[in-house]
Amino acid sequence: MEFEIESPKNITELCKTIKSYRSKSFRFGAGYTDLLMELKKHTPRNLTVINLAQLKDVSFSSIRSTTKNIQIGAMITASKLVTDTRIEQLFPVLQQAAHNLASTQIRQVATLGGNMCTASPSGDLICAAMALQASCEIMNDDKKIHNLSIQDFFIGVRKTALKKNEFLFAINIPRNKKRTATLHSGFIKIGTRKSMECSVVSLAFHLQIDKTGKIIDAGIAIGASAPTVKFAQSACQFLIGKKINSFSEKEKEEFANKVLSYASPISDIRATAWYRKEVLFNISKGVLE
């Protein structure tokens, strides 16, 4: 496994290094929990990694609140997603999802841009951030930014709408739609063992309820059960405009069918299909009861 490294030191630094190696073969690395398991694999000829973890530059590395978005810079780690009061407080699902990705030691060192980009399906993080309908702060070359969606962000297994010369700065959060409501919010993650593994099937979800008890926004993703993240956007529909705690037996299956309906899971190793969609449907209705 050889490569050579180059550590730009901040924004300016890390735009003339990627023009610079735009016809040739190279990759980021920030907390490198990933791209080292992958590299072991297989490693190109002539690679450089660009090193993002000397970078110095606030907006990049750190979580700011905007009178509309909560900005979490790319380079954030999920320990830090884990202990952050507005975090936890306005967006539990993201903060269990940042507590159940892997080990401490990992978590000191993960970063939300690389959990991102790695694009897998079964990628925690992005199911939290898919969950709360988050955008996509991208950045080229040229220090020009543009955002994305986070649904357009992902086009594939492992692949996302980068270009070469782009890189993802941040992502940004709606705010809650009343600062009054009371938020159902959480990240459900069922694997084979109970630690250092990936989801056999997730679900986020994000329900903001207000003071009569009815749902005034629902975000529903699942991960591992579809070649990308999937939001439910049939589910969260069906429950706008309900109460939280009049859904008859009849009501959540239907919701959990609805979910179900993004599903298009493979069997594999850690689990077949038919059991994914199985446990989906049992943890999707568990979110009504």
The other form holds:
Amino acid sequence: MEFEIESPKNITELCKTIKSYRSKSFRFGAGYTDLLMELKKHTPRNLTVINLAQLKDVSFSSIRSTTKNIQIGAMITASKLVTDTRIEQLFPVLQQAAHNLASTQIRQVATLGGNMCTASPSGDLICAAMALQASCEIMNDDKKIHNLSIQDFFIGVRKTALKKNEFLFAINIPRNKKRTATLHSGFIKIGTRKSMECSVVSLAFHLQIDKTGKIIDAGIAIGASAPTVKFAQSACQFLIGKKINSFSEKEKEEFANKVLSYASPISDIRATAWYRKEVLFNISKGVLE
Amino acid sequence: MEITFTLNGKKTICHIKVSTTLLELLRETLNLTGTKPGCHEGECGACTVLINGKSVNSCLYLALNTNGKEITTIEGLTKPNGGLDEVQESMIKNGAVQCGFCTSGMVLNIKALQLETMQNKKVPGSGIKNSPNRNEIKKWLEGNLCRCTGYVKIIDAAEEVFNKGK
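What would you give as the form predicted together with the partner chain, now that the form predicted alone is on the page?
To see the whole picture, the full complex is given below, headed by that same chain.
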């Protein structure tokens, strides 16, 4: 494992560094839990790692509340997501996804930005953030920020819409519609063992329910079922306006089939495509039970 | 490049290659071989050390990112008078050590849970609590593999550490 390193101390330095590497090969390093494993297997020649771990900018590594959003800096670690009380109260799905990611030791260093930009089809934090209908705040090397919906951020297996001179700065999660809304929010991860597992399939759900039991907003996302994590739009639409406790067996199946219509899984070392679909159908139904 | 950090309470300055992992630095340059190399990919937890009191896999941590931080390895866990830490005492008392390869990582990760619950009165993911229950201990130790004991005695040892204060 041989590479060069640049450790910018703030965003201005980071932008400068990115500019100077425009025509050279570089990778970003944040928590390093994926990157070092990859580089241990194979390090391309003349690689430079732009080390984000020493950035001092608070905005990059904090959780901030605004009137409309909760903004989470890209350098927030999974363990921070587990222990933050706002995340726990407002977005249980994200807390659960973070708590079920890899192991304690990995969660201490693995970052939200790393999970997002690795863009694995089974990325746990991606799946939760997508169910929460987050948007991505992207900065370029001129410090210009633009927003992209999380669904447009992922364009293929391990591919994001980020250009070479851009990096993920933060994600914005819209606040729940009503303060008084009850949440039915969680992350279901199916694997062949409980710990340290990459999912066979995963499902993130975040339903907001008013006092009368009516679903006022719904977010459903599925992982390890397609080249990217998918937002199950029609399944969400199906739920909105209905009462959470009134679903018939037929409706539950209709909902599960809608979720399933977003899945195009492959057979691989972890499971067959058939098994993934069966499991996905059943856990989708389970959300309404 | 040069890095400065606190290692087991002592200020330490090292010259390293930028791609050196913390595990390599500890074992090969500083001769602290209590930190064990297992899978080298963050799966087994044998190389666990504490960085600013948090447990981290040293095989997946760049040594240069320890600059300015506090590292505790198993060699630094003993009390100033040379006595063992209470986690180590409990491991011995409960017969939780067989081949010993996972032990330093286990001890340090149990220590990290103790520090976490003492400081924040919280068990991560389980809300406000002064001490974790058996399931929460298991969850916390999911990144530490042991191929000898079947975990029962290790978890017994950890449980005893947390029940002591009650």
